[in-house]
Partner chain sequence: MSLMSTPRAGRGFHPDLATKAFNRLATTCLVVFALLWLVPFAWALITSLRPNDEITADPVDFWGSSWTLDAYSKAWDANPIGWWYVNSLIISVLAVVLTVAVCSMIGFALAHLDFRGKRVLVALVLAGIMMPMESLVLPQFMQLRAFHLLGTYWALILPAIAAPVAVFIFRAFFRQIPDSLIDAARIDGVGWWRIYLQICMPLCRPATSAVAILTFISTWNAFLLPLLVLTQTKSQTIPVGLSSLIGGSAIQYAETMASSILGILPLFAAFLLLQRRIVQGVAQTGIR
Amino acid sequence: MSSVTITRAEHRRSERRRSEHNRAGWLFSMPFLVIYALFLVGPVLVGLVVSFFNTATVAPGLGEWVGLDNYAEVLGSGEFWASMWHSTLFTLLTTPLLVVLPLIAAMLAARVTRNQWFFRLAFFAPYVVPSSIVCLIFAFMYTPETGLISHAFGWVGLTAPDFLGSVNGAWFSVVMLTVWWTFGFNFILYLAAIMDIPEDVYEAAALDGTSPLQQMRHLTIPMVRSTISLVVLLQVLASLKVFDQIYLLLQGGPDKATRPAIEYIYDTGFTSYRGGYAASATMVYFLALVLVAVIWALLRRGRKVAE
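Could you put down the structure of only this chain, in the form predicted on its own?
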């Protein structure tokens, strides 16, 4: 048998193995794809259809065809843009804290040689607490005159600010709640990335006389840069989707000064019963989130090309 014939036979076997691997991959992915289509793609398509009708949440059927009128009303609504700004402001306030503080905590925890499990548990435990319980705890702590934080101000002779009744106090309250509650997720991502760095890298750096602070700055941070980028993207998208803690703690108040976009959509859809209008507002907000993700992906691709 000639060498050309042997090469062709090996190529056919290689193609057959690759085809079998692809088929197995699709079969294993099929349950996820079915659930993804049923609970994400399907509702998006239904919402897109409903957004072109004057659908009422409490009435059967789609209602009257209105075309792009719902979208025109959404884009011209001052309340909608105010809620969009509140979601953006919440993102600007929480993202830097939830990107930097967990990274610092993870770098410090990674240097602990004994009982490291305690730090993992202490930082991650709040993340598994339901939002209703977290908001109940913080509502008690922020309650004027009887709350724990109000008492703490009194112990040092100061008057506690109105955490839930003033605009600045409300933003401070919900930002602190969110940082404490979701800190652990980013902490675990950072810690896993840091633990993957080979120990001999730090040993070589120590032999060169670098301090722990220099090792964190010149070794740890550059080597977990991809994880930092992932955390920033996840955190921005998670913050833009804020709803439950603001709704449960503040009900969007005072005077709708903290109402985010998703609560605005909820109010128009389930309080004003304007399902078609709420669907069009949802589509606009969905496109805004997709736009953020696309811009981030393009920036990352450009940075990789530059490197």
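Just so it is clear, the model here is predicted, and its values are computed rather than measured. Here the rigid core means the biggest group of C-alpha atoms that line up within 1.5 Å when the two forms are laid on top of each other. Numbering follows the first chain given and starts at 1. First, how it differs from the form predicted together with the partner chain.
- After superposing the rigid core, the Cα of residue 85 is displaced by less than 2 Å between these two forms.
- With a cut-off of 2 Å and the rigid core superposed, residue 157 has a Cα displacement that reaches or exceeds the cut-off between these two forms.
- Annotation for residue 287: C-alpha shift under 2 angstroms between these two forms, rigid core superposed.
Taking the form predicted on its own as the starting point, write out the structure of the form predicted together with the partner chain.
Coming up is the bare chain, nothing alongside it.
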């Protein structure tokens, strides 16, 4: 590059361009930023502030300053940790099923040449149904005397557990419902990734005489590895936030044995009206979720560097 003399006119033009871009950029960003600050950053700050006070959910005002007392109580509360464990247990029960089963289904569906819309319909349709309707239908199917699922156990010679009344039955019923409800989401993510694999990879493998199962194991799975790790993260975060189905189907029961973290916050905040206390539970729970996301991001970065 030779030395460039910027003429005064050019300089003025670039100056004008800059200020134009500056103004337009901020104007276009402003509406989002205002709402983002109010409704996304806002709740974090409100939760943080309120957690240091003895706020009542029903009364206006912050109430009395209690410092870290709320946190001490939350961290020492057996009920809080039980609810955190229930959210974790739900995640441990659902994540493997919702990572592996949709992957298998998507690998099989990718081999089906015609009428693929049918699988997309059957698996994805439940995902657009609101949680309360899913629970209405499943509560009906879990009914001991009249329910379809209870009867189905009888048809194969098993005794149906007490789906809504016993602890094991409750976990079984809520996990089964969740798998049915959200299966399609992961299925679609996998299917899209698998369909993106170039044809010739498979053609070459087929010429080498590999069997379909070998192709799946040595070709498909390695090539969709990044999608699998995305699905794992999305699934873990979604499962840790469970509330709707456990609350609607079981009210966290029997005897609080399935009550998840959000329901604990809901109970202390909206039934006992202990807003300040519930806010500190919120912050602990929120932090745990952020931590999971950050750890995942760091692990991924680490792996990328290693590769």
